[in-house]
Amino acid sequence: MHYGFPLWLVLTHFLNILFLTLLARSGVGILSAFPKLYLSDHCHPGREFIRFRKRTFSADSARPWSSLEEEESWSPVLALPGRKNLGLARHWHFMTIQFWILTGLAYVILLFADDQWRRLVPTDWAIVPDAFRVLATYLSGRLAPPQPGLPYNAAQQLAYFAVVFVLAPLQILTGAAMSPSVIGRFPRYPRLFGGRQVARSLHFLTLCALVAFVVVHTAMVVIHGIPREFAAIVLTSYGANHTRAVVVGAAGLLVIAGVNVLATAFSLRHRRRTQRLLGRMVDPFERVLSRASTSRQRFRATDVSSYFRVNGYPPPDERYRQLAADGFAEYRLEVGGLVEQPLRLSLDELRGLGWGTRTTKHNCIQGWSAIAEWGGVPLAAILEACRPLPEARHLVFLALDDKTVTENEGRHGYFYGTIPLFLALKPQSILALEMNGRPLPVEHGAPARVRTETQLGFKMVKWVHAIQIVDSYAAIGQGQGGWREDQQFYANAAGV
């Protein structure tokens, strides 16, 4: 019996394979920054469930130790683009998971419209059974007939219907579950997987199921016969030319491959325009969540996690060891740009501008997490002291750390970081002076370091010696609008 494919079937079934290939390759490439799994959002070195790594750090180290150590750099053959570029792994990802939802959709809405559901909507608990029968059959050396009426056996239409139905929305779902926008706004949501870190070890656990079924279906393809499989699948019927389907479907299997490929080389030669290309393609949606998310976290005291990782070394220069050695009593926030009246402000005074505290989550890039009470200034109180001027757009946090000397792989220059104004308003954003109840400590960014709830960990520059208010920061540093932007090619949207 010869069981027609439409023509949609076909396409969609080919973008699916280029597309999970990239956001699996990519995806990989983001795990490579933070190479461990973990069951709590507290995320305390040594009590992941798995890690991807040999050496291991301890929350007790005699040697002072930043998150940045833990990242690997894995093979491009593996990773996408591979080689430590996490920034450039994060584009692919929401650039290609983008394309992979608007063909999901496509595909269910012309399942049911075509009526091509009844091929992969199991209607009768009777499958489960007939599926273990199934197994029971290929695991006898012999091959399962199809169904009555339908061209798949029951284990291959339970299998589909659990791919499309079951693990593509856990992917959604789990990934939503990591943003910083997504969490400050519905701090709620991800604890309906057991919080951020469950939801990124489903998500990758998801993703090795979905693996799994590629490598299984594969294996079916050729136990059925790659000619007859390749005529229903390329050339839309069973009845097909056999020798036309195979050259057909192999062309198409090689294409994807060699967009892999391109994908590969062209990130790691021209990262800068690999960077910008891609950025057209997701930073405007994360510009979005970013304006329309306001965090509502609010934990409690006895949420605060027991260890909070370092990331980035603190500033070796003797003018910030003079400065911490009086405890920041000489230090003065200088505030100035787009403004009607500069600021030198120390620390009483800004505390005099006005105090909050909150309980947050700290989501880094990297992949973990932590919580804890900052307390400080509302940045919404600085501007109100210094008044912008109508064209201001954008804040500049420039920081004490000379990343030449902290952070020696081949990059240069002190730190900064942008934020645009609408985000320094934003109730939970404030200029942190202090964590868990005391002056924060050097090594989280004393004097002063910025927390905005619903953006990543990089963009909460530490160590802030000076704001500055501009309209454009194209002509800062290389113009991307932060020092991890400029160097390693992040993202300048960060509320995903």
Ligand SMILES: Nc1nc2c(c(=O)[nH]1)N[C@H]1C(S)=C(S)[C@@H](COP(=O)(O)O)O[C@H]1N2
Second form
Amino acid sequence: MHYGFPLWLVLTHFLNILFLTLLARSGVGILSAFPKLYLSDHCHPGREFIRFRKRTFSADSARPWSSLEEEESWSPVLALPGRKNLGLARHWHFMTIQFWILTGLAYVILLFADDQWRRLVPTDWAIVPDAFRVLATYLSGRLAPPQPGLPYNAAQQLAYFAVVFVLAPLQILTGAAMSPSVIGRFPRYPRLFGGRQVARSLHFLTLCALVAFVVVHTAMVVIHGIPREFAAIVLTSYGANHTRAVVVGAAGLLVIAGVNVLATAFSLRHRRRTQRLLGRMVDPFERVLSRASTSRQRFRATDVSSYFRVNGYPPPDERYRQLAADGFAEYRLEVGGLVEQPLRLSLDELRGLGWGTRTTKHNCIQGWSAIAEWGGVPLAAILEACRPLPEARHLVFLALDDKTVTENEGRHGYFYGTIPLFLALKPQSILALEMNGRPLPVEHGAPARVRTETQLGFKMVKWVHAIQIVDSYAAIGQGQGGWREDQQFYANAAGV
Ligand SMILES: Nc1nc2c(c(=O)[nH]1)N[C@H]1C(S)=C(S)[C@@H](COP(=O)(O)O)O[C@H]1N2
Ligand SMILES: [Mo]
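Could I see the form predicted in complex with the ligand next, after the form predicted on its own?
After this comes the whole thing, all chains and molecules, with the earlier chain placed first.
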């Protein structure tokens, strides 16, 4: 058996490095939105085990704060695209992941089709002590020879095996354990890793391991004899022309750097276009996942988080203060648009439509989670009462908080959000009026907020005063289907 470097191996290596750089940099961009790692899904402030910044926030800080303030602006050199562009970083991550998985599948299939798997997959436990012997050899300053009949020594083989068959799958599995649609449908799945936040931490630590592998691996190729090894991996043969190999290899690395620079510069300059272009590849996937998953979460009372972060400042105006002071006696929810029966409901009338409570995990797009019991009116019951017309497609939730006033980030307008009809009809989609058995606290959306348990938190509009049923949201706001979609370039579908 000859273990050379066939062309497919060279190509998949190249694509793998390209996609890994995009994944790592966009991953860092995502991390910057909540640059701390937890071991518990309650994400209690101060209990993170790794924090990538100095500033701290605490649950008992005197002034109100919002989790968006925990977002950091990291350099575009490190992050793709960097500078507080969580939505676009996610778009790059989820676009690239599809191609990375395809490359990985092609690689593994070819590996087995070609009998090349024997170079990676150990067939004897003796590989473990052998690998230690190899390490000892390296540490004593000598090069370790390959195993008989194989191109690699035991340590190399073990490392390559671990990367392909352990770290890469782990990265995919821990990634999935963060998706609100996946864990809404399979609430026990993240427990495989010790919870969603442990999965998130592992996802980051595995990235570190992969980066460490690439560094050591490249160093080894160099130590083992550039340009001979280099010629083999770039031009498929140990006998290839060395100069040509170095030129082709350098060109390949330049292409990878170039793609990264272009992707970053384009994303920073054309945020809406990046959101739209990448959205074409990412949104359908998220929409299918959201449609297919129905939340089956039923946490227990003892699972409820003692601390639940807030995102978004309450409406500061006098009208809202007055409403709250009167216990929302004057509050009316307006339901209109493409309906047979427009509604105008007091809180009591709303309650009369139906009631349900369930205890679920909230997953903010930034990365934190928390568990609470939510009680409220099924959105399906509201729809039944207003009877949407056949052309109805989306629910628009209009909120009372004017971001021009409550946030000072150069963004503006009243918060709003949309969800497709099919999400509203899921059994765990409710207009919540209670949290943990009490009327909603002001900061969590009093008197009424959306809960739809397979989606990210930003879809769950707080301080709702009206629901509009529409056939399209193109003419609302900036047309992206929500305030955060419009102003922060988040994806409209939010199942991952
Ligand atoms: N009206 C309004 N609703 C909103 C927001 C907001 O800023 N304004 N923030 C959203 C985001 S990003 C999240 S994560 C959740 C947070 O809900 P909580 O504050 O109850 O934790 O509310 C969502 N609903
Ligand atoms: Mo959020």
